[in-house]
Partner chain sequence: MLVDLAGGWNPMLGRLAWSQIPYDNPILAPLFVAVVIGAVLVLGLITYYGKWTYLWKEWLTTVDHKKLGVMYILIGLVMLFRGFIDGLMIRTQQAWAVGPHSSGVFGATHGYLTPFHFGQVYSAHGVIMILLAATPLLVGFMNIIVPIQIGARDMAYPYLNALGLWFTAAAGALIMISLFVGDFAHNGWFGYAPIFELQYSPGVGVDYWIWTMELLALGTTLGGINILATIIKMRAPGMTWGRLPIFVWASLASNVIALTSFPALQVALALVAADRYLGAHFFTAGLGGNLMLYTNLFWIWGHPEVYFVILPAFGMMSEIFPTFSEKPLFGYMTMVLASMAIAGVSWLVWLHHFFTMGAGPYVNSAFSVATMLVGIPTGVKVFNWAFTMYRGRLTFNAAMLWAIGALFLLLVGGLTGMMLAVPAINYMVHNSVFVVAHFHSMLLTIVYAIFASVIYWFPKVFGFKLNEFWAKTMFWLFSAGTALVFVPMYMLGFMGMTRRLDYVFNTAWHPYLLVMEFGIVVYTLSVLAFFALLYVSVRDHASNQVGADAWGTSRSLEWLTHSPVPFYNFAVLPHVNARDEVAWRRDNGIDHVQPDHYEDIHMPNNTGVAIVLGGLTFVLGFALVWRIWWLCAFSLLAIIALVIYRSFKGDPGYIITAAELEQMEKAAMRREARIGKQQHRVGSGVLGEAIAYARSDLPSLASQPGSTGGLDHRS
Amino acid sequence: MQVKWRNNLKNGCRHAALAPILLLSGCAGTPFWIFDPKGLMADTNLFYLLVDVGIMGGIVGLTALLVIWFMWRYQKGKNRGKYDPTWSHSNTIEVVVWGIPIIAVGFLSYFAVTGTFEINPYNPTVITNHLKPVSDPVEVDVIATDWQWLFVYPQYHMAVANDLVLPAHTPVFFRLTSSAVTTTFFIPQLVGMIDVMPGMRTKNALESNHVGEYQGIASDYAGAGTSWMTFKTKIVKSADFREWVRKVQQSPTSMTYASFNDYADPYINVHHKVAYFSSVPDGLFDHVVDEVMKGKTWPIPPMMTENMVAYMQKQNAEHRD
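Just the structure block for this chain alone, the form predicted alone, nothing else.
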């Protein structure tokens, strides 16, 4: 029963709030990604956003209407309001000024507590408690470099650069770290943003029932190549995912600890190149975390910031993948 009324409330909030937004986005030709969720985490996050805005907007709107009404009723010289010099107290006013805030705080507290657990990136109960996946969860280790994304699939002993492919109807659990500066992993239509930090490990999760292609970005500024630090997230059918895994595992290119050092060198991925690695060493993610904690760095060449155009021409001439 609780799930049913919450789903009805969620759908009502979304339809009421999104109608003008989607109308405007259709006119502009570019969607407002966070208002068009295609994953459980993003959808739940939007629901709580709309609840918070709705409750606070109701309070602000009611207050504004009362201010306007008081200004109209008690305007000097209009004699609309009755003056009572003996008045000192009103139970009705007490109920309004205390009751409405108490009710609002109660509602906000309930949704804040339930939302904290449901979309907690380390253990999102909206995924772990309420769903029965048709297949085993997929684990992905995310390593951010300057300025690329490496997605390691430890269950399949493979990795892909700058392209994330996931099966539909399947929970996906991420571990995330960085070899360089702090940035943010964000797929607006699928999952909320989370920091990716050097020498540290964060977590996130998603699940989507909508086959399609969605934009992933680094939403924090992280240097010269941030604008090109993007990736496509493709949600595919389970059979298509298995076929894609076989394709990646047939790639002639593999990754070792040494080749990761070359890969992690600063690189501006202007052409959004995707690279497949048919095999990766076990524990690559933990190895990167340990190396960064010990002080390992991949310095940015001075030329990259002093003359970015010339550096990108040099980078392109080297045909670096």
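Rigid core: the largest C-alpha set superposing within 1.5 Å between the two forms. Numbering follows the first chain given and starts at 1. Owing to the predicted nature of the structure, the values given are computational and were not obtained by experimental measurement. First, how it differs from the form predicted in complex with the partner chain.
Once both forms are fitted on their core, a CA shift of 2 Å or more is seen for Trp87 between these two forms.
The two forms, fitted on the rigid core, differ between these two forms by 2 Å or more at the CA of Lys78. In the core-superposed comparison between these two forms, the C-alpha atom of Tyr122 has shifted by less than 2 angstroms.
Same protein, the form predicted in complex with the partner chain this time rather than the form predicted alone?
A lone chain is what you will see next.
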């Protein structure tokens, strides 16, 4: 019941809000990723955005109109309104001007708190409250390096670099860490941001019912390669997912602790290179967290991208491309 009015509100607001935007962008689908969510988490975010903008936008808009009206009415020499050179206090107005923001903030606070729980990255109730026993969740361990993403699928003992493939209609649970510096994991149409930090583990989750390809971004500055540290997220049908898993598992390369060590060296992924690893050691994720906590780092040479062209030549020459 509660969900229903929400959905009505959501869809109503969304259409109203999107109408001008859609007009702007033609029929080719909106470039406004935030207004075009394709997963439960992003959907919930949009709902709260619309509530907040609805309430605050109303107040701010009316205030703006009020100011404009006063500007028009009390302009000197126009004699539209009465001039009262001493008027500077009114209890009624004081009550109203404190009352409106207090009520608005009270109202918004309720939504802020419920929203925080609904999409709490560690236990997003929009997903966990509806877990169907039939659909086994997929787990993905995300390891950010300088400057690539490694997605480990512990259930399938395999890993993929810079490409995330997930089944539709299935909850996905992430554990995230970084081998080098802090950055943020973000797929605008599917799930909001969560920081990935070296020596630490954060979590997130998503669920999508929309087959398609969505952009993933490293949204916190992590050094020279940040702008190219992107990845595609593909939501596919379950059957296609099984097929894809088989394909990755047949890849000739595999990852060991030693090869992870090389893999994690600074590398700018200019050509969006994707790599499949048919096997990874169990516990690679915990291993990386442990190593980093013990002080392991993958340092960056001084001024490494002072000349990007030269750096790319060097990176190519080292056959890391």
